[in-house]
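Just the one chain here, the form predicted on its own, laid out as C-alpha cells.
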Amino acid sequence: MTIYRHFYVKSHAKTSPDINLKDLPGSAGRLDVLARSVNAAFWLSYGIRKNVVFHTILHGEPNAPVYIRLEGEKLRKVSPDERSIAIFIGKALKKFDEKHEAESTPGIFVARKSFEELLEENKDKKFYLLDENGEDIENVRINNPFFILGDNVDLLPEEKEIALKYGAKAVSIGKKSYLTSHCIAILNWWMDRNEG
C-alpha cells in the first residue's frame, strides 16, 4: 500500500490568473515561494514522486481563497522550473468555479475551500506543523503525514489554533528559520532516509 505524503503551504500569492511572468516574486504575491516548494515536494534528479500531494490556499487579491491541490500520481506536462510551475497554476485559477472543484490540467485540481475544511477533509491523516520550538523530528515517528508550512509569511495565531484543534504535533527541524521550500526537501530527504 502505498503511504502518501501531503504538504500544504499556506500562500499569499495573487488569486488573478493574469500572472506576470517576469515578476513572481513581486507582482505575483511570491508565487516564487510556492512554486519552489512545489520543486521541492515532487522532483527527484530522474522523474517526479507519486507518493505526494501538495495543498495550497492563495490568499492574495482579488479572490481569496482559493485552493490547489497537486497530486503526483496524475501530474503531466509541468516542469520544475518556477515558471513552468507558475503557468500551471495560472491554468488553475482560469479553470477556477465557485461551485465546483475543477480538474484544471492533469492532475491539478482548483476549488473554494477553507484552511478549516481542508484538515476536515484530510482528518484520517497525522497533522504535523512545522515550527521552530517544535519537538524535534528525529524524537518523532512520522506515521500517514500531512505536513503543514507557511510561505515566506508565518501561519496566522488562528491557523495554528485551528490546526493544533485537529490534533497536529509542532515539529522541528532545527532552531533556524529554512526556506519553506527547504524544509520541504529536508522533510522529503527524512522520509526517504527512514522508510522500511
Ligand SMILES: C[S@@+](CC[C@H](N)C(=O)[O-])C[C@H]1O[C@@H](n2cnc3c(N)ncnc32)[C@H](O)[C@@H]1O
Second form
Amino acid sequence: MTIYRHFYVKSHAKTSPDINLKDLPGSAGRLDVLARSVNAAFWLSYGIRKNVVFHTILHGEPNAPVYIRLEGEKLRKVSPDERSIAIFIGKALKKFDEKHEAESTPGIFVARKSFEELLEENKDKKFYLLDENGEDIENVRINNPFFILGDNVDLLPEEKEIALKYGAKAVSIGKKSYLTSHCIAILNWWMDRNEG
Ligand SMILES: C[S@@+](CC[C@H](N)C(=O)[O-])C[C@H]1O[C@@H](n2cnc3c(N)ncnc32)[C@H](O)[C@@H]1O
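Taking the form predicted on its own as the starting point, write out the structure of the form predicted in complex with this ligand.
Now the complete complex, all chains and molecules, led by this one.
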C-alpha cells in the first residue's frame, strides 16, 4: 500500500499568470521559494516521488486565495528547475476558474480554496505543523502525514489556530530556522530513513 506524503506551503506569490521569469523573487512575490519547495518535495536524483502531493495557497495580488495542487503520480513534463516549475504555476493561474477545480496540465490542479477548506477536505490525514518550537521530530511518530509550512514568512497566528483546531501537532526539526525547501528535503529524508 502506498503511503502518501502531503506537503502544504503557504505562499505569498502573485495570483495573476503574467509572471516575469527573470524576477521570481521580486515581482512574482517570492515564487522562487515556492518553486524550490516543489523541487524538494518531488525530485530524487533520477526521478520523481510518486507518493508526494504538494498543496499551496497563493496569497499575493490580485486574486487571492488561489489553491494549487501537484500530484506526483500524474505530473508530466515539469522539470526540477525553478523556471520550469514557475512556468507550470503560471499555466495553472491561466486556467483558474472561479467555479470549478481545473487540471491545467497533467497532475496540476487549480481552484478557489481557503486554508480551512483545505484542512477540512484532508481531515482523514494527520496534520503536522512545522514549527521551530514544536515537539522534537525524534519523539514523534509520523503517520499518514500532511505537513504544514510557511514560506519565507511564518504562518499567521490565526492560521496556526486553524491547524491546531484540526488536531495538528507542532513538530520541530531543530532550534534553527531553516528555509522551507530545506525543511521539506529533511522531512523526505527523515521519512525515507524511517520507512518500513
Ligand atoms: C523560513 S521559515 C519562516 C521564517 C521565520 N519563522 C520568520 O517568520 O521569520 C519557513 C518555515 O519553515 C518551517 N521551519 C523552519 N525551521 C524549522 C524548524 N527548525 N523546525 C520546524 N519547522 C521549521 C516553518 O514552518 C516556517 O514557517
